[in-house]
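For reference, the chain that follows is the form predicted on its own, supplied as structure tokens.
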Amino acid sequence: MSTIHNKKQTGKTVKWLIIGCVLMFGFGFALVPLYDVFCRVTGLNGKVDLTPAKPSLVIDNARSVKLQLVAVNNETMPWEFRPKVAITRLSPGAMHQTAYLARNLTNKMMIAQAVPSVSPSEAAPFVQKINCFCFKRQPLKGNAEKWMPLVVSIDPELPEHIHTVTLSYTLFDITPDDLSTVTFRERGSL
């Protein structure tokens, strides 16, 4: 008797470690879409939102804040890629107006991407892009350059205790191994 009531506690503590298996596993593809949902709603990890932002109809000229603006080409981008300028400073709800340089050195067309990054995480939801060039692809001609539009605005409900936010962009190879598939509006070197 012993040896069936055996057999049949094992059959189920088997069982209950097969599903506990299947749960872990669907919940470690369940991560990913919940971290970035997290990340968008508190700011953490500096994720910013890639929709245009309404530019703030008040500006506190009491304070100021250092913008550094950083450019980063992924490993496998054989692009140049820079801000116009690398620091300024404006009052919180002003918009500042600037542009990064993308020169593609290679002599093939090429689309990249540019993911924002906000530094602190703290700032990221005061980060308002209002125009930027994250919010599309961008394709170049090879040997071919362009100045892409970035206006951009702090909050000011940004806390009083950051002075400083940076601004990351870093840019990825997102063209397709076959450009017979991308869009007439994709090929062009805007």
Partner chain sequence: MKRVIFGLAVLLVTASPSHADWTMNLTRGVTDISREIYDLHMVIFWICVVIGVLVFGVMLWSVVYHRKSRGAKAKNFHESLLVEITWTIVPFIILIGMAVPATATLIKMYDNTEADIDIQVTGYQWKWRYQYLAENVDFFSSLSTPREQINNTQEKTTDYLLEVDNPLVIPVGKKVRFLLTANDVIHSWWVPEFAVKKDAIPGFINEAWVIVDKPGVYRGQCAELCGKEHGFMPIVVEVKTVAEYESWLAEVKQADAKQQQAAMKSWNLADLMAMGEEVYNKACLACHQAEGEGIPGAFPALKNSPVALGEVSVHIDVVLNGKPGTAMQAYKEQLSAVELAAVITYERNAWGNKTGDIVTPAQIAELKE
Contents of the next structure:
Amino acid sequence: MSTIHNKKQTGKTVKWLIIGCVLMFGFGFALVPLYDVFCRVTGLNGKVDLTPAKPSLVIDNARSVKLQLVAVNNETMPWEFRPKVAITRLSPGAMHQTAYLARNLTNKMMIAQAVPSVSPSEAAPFVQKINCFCFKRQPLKGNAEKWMPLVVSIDPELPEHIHTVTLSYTLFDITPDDLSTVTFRERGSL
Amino acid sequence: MTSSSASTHHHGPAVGLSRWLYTTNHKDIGTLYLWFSFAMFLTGGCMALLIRAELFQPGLQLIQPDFFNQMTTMHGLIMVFGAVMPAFVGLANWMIPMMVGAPDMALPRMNNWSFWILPFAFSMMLSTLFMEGGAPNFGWTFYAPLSTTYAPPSVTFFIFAVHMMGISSIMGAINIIATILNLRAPGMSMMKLPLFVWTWLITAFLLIAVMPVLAGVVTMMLMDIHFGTSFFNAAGGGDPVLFQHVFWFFGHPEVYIMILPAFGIVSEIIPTFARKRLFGYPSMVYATASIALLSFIVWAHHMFTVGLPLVAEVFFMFATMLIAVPTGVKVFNWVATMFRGSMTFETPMLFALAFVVLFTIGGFSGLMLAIAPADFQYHDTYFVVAHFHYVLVPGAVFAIMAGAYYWLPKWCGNYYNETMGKVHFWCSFVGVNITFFPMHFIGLAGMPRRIPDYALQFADFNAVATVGAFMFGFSQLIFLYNVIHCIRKGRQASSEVWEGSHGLEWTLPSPAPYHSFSEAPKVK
Amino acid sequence: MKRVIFGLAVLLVTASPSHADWTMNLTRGVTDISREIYDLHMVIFWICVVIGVLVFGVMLWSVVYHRKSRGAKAKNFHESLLVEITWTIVPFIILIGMAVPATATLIKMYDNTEADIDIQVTGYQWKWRYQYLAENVDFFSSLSTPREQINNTQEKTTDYLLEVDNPLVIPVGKKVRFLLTANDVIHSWWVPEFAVKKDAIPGFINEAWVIVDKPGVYRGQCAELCGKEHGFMPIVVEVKTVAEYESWLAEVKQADAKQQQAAMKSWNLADLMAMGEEVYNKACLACHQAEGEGIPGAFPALKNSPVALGEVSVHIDVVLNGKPGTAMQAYKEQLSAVELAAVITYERNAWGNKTGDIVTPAQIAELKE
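Next, give the form predicted together with the partner chain, keeping in mind that what was shown is the form predicted on its own.
All chains and molecules follow, beginning with the one already shown.
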């Protein structure tokens, strides 16, 4: 057999295949940001933008949309957490100002992160949060309570067939084991 | 031993354990792969029997729910990564150099490593059973956060084991591609390659494309668990659904990795025993390639219930249904090959025929599962369990057995015992159907998968399935005995072995010499 | 083959002592959507049967007639463009025929018209929580089948593993929208008769809806592997007439008020122990086991444990607020003050943990405020 020629060829093939493997390994990780972009565009999984939106200029008074605010505590999050008003009706474009109550029922300082989600997911790109407590981590001293502000509006472009929009916040406990090492790096300012 | 006379011309194998440890010979490594795979098949099979025994009657009798979950997880992982995939690699190692007219695999030393990683990977995986907190218990699909935040400590070992299996598979795939592309005998053009070689070439490319993605996803898990990242943790801005997308981006091509070589084996066997050329060789090649390509755009059909937007549901439903077309082409081709042939029914042919019928039944249930609205009812029930066991057991496993019986005489120079082979076939065939057919019914009736105990209306069919499982499981011992018997004192085989055989591998004497083609054969 | 299976099945059915109504096919269900899905399922099933009969028929014909033992000689034909194009195009057309009605049903399932009632469904390891958003009604629903039945020491009853303490109640003929999420891992809420199966994902919210047209009791199960007790978190939905639903709502609200009063009453050790055992078996036994021995490596023992024998306030804190980073949940919202007091008292006095401590409901009620 013509070994020398074959060895060269084989080396080339192997090189390309290894490059392919490395690229695909990278691609696996590239799926993470790709997925985020995809979610933001399509609202897949009810994900919403975590940066402040600009208030809308037009108000569509002809329609009214039911906005439901939901609060969920994840697992071992022992805070009391609920919206001020659970159900409101508002016109697309109009600003709605409300708040969620957070009350730390333990006697230790804790830090929470609220994660928003919208249902139906199709509506997610049209829920605009002008100010939201989910933009930042929320530290709260033991036994303290606070009203966390939320200013939200619904884009007038919201598809006609959507009548109810649910905005849910899940509160996660992100208190580190050793509180003194916490540096308050906020999500918005990254 | 007959093999000694055949290998006297060449430098034969070393003796003893070191032969197997240091071997770079494609036949030795193929043998190692096949025995390893059979050992794993029995290990995973024992787990399956334990699962079925627990499910024989409602109520908890033998094992507790947590251990039950460990068993389902380990059974899945071992069967997929330990039994089916290494068996195909073993067959590829044995047959591809002989089929393309090469002396050995292109990268013999890498071949040795890619096998010897496996025993370590699986020892690590199995050792988790004895660790505190138990083995992985989150299903072979290991969905986050059950497999991250809520996993037992052994998950880290599971991740490393998966990494090792991935590396082994990738090296195997590189070797196979390099061999097929560069070591073909003069005149062996791509469109003359036997279908087994073609399907393996495509499978190897699939492996190269998706095993790194699996490695990526377990690496992300590892980082989430130990280094505080939040790829899959909503609290830190991650998303558990992302895990499912990445996993199934690997997972769907993976299921084709487990079936395409089976297509290849069956496409070799049917023409031999029908004594007739394969009906449409080019269309078989194109069908295989299109199945492989489509496999990259259908992954979310495993996730119809996670809350995908309407457009996504429709897209993935259409794309999935489309796969039925090339798959249909394959089945029609096999049937057309048999039509007006001159058939005999030796054991390999029986397994191949059962493959065609039962795989097609699995294909039908697959088509039903593709219908997104109906999938809301089928998803995560025993209907799905029935579906994928139909394509994997009488699909992939039957094809592997068909291949083993078909090529055994070439490997060891002796025929296996035909009567025993037929008994093995009929026991397996009946057992498989008694096990998995009732699962369609209990699934439709509403039994979720992965539960250790069930409501009373599912009791009868579960009992039936368990009986079938034990029948299928124990009949594999016949196979084991037959193989050992065949190696030791089977009837001497000719170099053609089968009356209707065709292809380069049948021009070599039986048993095939230690080094296949030192002189490249001429292919017309 | 099928006949063999069926024969065996029939044999077993007649032989088995305890069998409920068994079925072999998908349920038609009690909503428009579920019936449409059933029809789709049957249409596709029959298409598959027809294709199967044709393909396997040709194959069987060849197997029977084109065998060498009958003297069949192989005809060496191969490749025919016409045949190959036909068997590519025909399946394609059949597939389009399936896809069109399937898409239509899918579009109906994604209908977004306003619902009459919104219920938040939250999956927990291993129970469900139902919150009626406009009503201030909020309760947990967990398996009520006694452990003795699961461990085979007691005869299994008809609804074995498909019964819960507090079923979800919804009115007939109204559009009910479910908002699904989870507290820990991914669960999936499935009631076959409604053809609703949606994953409940921690941190995210999904929705599904039903309009049920027949009152009755409908049962389902969690469909996504969610850990050890995945097989033991059923779903029971009682569909009532609108009037009955209204009176049920009023009753629940009244019962809540009563619960709060009960907390203020004085309890003695025996009463608390009796109730505590009941609560323990329902909420704690799955992990901490019947004798409080736990599962080494996974769930700590309570018998002789530092928490159960140590400071009362620490014990209360763990039960009420859970233990972050472990499977120990916060039970503050899940159990009433009476139940919490009872179970903590029980844990401190059972299995040889003789602390003699009594935790009163009033004590807990104060903490819950």
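Residue numbers count along the first chain shown, from 1. No experiment lies behind these values; they were computed from the predicted model shown. Between two forms, the rigid core is defined as the largest C-alpha subset superposing within 1.5 Å.
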item	value
Core-aligned C-alpha movement of Pro159 between the two forms, 2 Å or more	no
